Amino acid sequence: MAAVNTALVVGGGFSGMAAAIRMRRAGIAVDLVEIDSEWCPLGAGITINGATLRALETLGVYERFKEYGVTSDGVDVYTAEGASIGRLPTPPVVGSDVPGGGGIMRPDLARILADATRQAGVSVRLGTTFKEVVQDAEGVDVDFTDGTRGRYDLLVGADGVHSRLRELFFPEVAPPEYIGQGVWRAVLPRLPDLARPRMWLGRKVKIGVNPVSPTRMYMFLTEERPVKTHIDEATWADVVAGLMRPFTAPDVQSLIQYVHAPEAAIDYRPLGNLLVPLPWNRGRVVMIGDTVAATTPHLASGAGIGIESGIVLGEELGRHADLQAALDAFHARRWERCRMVIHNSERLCRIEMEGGDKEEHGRILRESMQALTASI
């Protein structure tokens, strides 16, 4: 007898599609509530690892995602002035054949998901999330916002890094704190001669660039900023231009005259992290993705830790009798890979902040990466 049956999933987000996609395949009847009544993820574009590709793939969407987006191998760095540092190398992830990293629009890759959930067999509702919530040894009971009731053997909280679930069954966990540095993220036509990210590394202000699709790439722009303070959207393309300036890149140069049109769609964000400790589950309510494991973008990791969470607290569950047996081996699998990629994420985050050592910078990046290639 299976140790679940059924389960909702609270929260539409990457994470929580990709738990109910692989909770549909080991035959678990899967409700997803989603609070957006449009399903639509804001953001610019996503660069993805080679580690989230192979993600993709388990979940049976890497096709649909080279339709949508670009797939690459290598990361080229740069000085402010455009002396090249480098080419990071990506290395090969361990059972499978994808690339080494990839770029795609947000709301692409967030589509992509949503109708492989579909497809795979998940209720959706949307514009409805939980009213309440209450469990005992066998269930949990769940009242939705749209007066409806039901019942079920696990609640996976996907809630994201404000979640609500957190809040109630994790009461002793303080919010994400911001971290010092914010991110800026635009979508710029492409360089001609772009083939993989390229990045140019300031004192403390970093500057990348990543293919999304043959005409368009996404640029994000980390600097830091010791005080969390409103910054009127207004002014955002001035921002971004002061900032990107001071970097005499000749590449760096001639994309300045293209943040100011609509079509760069500039988003700020301040950045923070969080790692709540093991157990992630009180009882039969289960949390995964950036309830309890959010990470700064540094590895391009954020999404798919969550992705992976999704996959491993799926396959456990259908690998055991007893839900606890499978949550214990779920915990097992995933604490030490979230906690590397959020440790190592911030690490490189205060580097960049205090204009610390680009050698220490660079070891970091080179020994996650080779890292996050291991099986999960």
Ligand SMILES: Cc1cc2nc3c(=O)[nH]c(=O)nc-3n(C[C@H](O)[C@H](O)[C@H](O)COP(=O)(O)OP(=O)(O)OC[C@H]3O[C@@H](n4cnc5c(N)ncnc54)[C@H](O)[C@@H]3O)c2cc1C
The other form holds:
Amino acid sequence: MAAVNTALVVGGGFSGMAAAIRMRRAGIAVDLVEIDSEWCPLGAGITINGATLRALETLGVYERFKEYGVTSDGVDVYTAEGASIGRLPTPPVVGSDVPGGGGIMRPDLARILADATRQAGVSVRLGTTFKEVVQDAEGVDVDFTDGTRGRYDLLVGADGVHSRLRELFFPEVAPPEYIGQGVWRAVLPRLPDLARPRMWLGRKVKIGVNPVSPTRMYMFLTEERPVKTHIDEATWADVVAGLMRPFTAPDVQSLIQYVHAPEAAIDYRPLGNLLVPLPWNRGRVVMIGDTVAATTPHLASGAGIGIESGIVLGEELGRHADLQAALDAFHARRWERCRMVIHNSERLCRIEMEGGDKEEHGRILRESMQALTASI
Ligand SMILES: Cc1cc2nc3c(=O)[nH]c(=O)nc-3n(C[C@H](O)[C@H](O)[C@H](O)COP(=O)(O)OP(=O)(O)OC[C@H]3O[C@@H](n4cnc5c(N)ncnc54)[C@H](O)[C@@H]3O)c2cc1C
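Having seen the form predicted alone, I'd like the form predicted together with this ligand now, please.
Zooming out: every chain and molecule, the one shown earlier first.
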């Protein structure tokens, strides 16, 4: 018998969908409310590491991932001038034969998981959220914005880094602060010989590309910006082109011509992170994903740890008859892995901002990628 019979997931991002799918497998009746009536994230690409591919395999969507995305092994690293530094290996993960990594457009991954969520029998309501949440010892009462009410054994908060639920249940937790670095992303034509991700390391700027389909790749570019200022969207393509120009590597130079095209869909995100101390529950309300553990993207693992947390929560709810025992086991399995990703990603970020030791940067990257291969 599972620890709960009914659950509500608030937030249909990658973490919320993973939790919903895995909880259904444990026999739990699951409702999911998603505030966005389109249920579609920004059209940027996303890098998926081997551990995340393993998690997608656990959710039964790895084959569909391969239909839309790209998988590969290793990352080729170059200087800004295009001299090869070497190939960073992506070590095999424990318990699966999936490759070391991959790339996909976010809307494609979201659609794959959304289809799996509905197929799992989750009752999904879009354009809907909670108005009020009140819990007692036996359950959680929720008033929804569509005028309906529900009572659940468990509420799973997966409404992201700007979570309203976190504000409500963890009022002492401050929202993430700007870290001093931002990420530019663009969707570009795939370099003809691009078989795996490629990175060029400048002194303080890093550029990477990752294939997301047979014809497209996405580019990410990290830039130190000590102060968080508004950057006029009309200038974004010029800013990106300006940051690329000093990279004399022929590949980077060949891409500058594409950044002004509307298909490039340039996006800028100032970065921050957040790690809420345990426990991640208040009674029958538990939080997962970016809501409590949001990382900067330096290990391309934010979505991965959120999806894993959704899976582990579902597994532990199915394994224990007692809710607190299930949540304790969930916390024990998730804390160190999430802490490691957030801490090491921040360390990489700071080395990049300081124009620091590239050897140390490479070592942290390798050690973190190795640690992520462990079973969850
Ligand atoms: C620039 C950048 C690059 C990144 N690159 C990578 C990468 O390459 N690889 C990787 O693994 N990770 C990456 N990440 C991290 C990754 O995007 C996040 O960790 C991941 O999206 C978190 O998923 P989530 O479901 O926890 O939260 P979210 O994706 O934020 O999902 C929250 C969901 O809840 C919904 N919602 C919000 N409020 C409410 C409400 N009140 N009621 C109902 N629904 C609500 C939202 O609409 C959304 O659908 C990157 C992050 C950034 C900022």
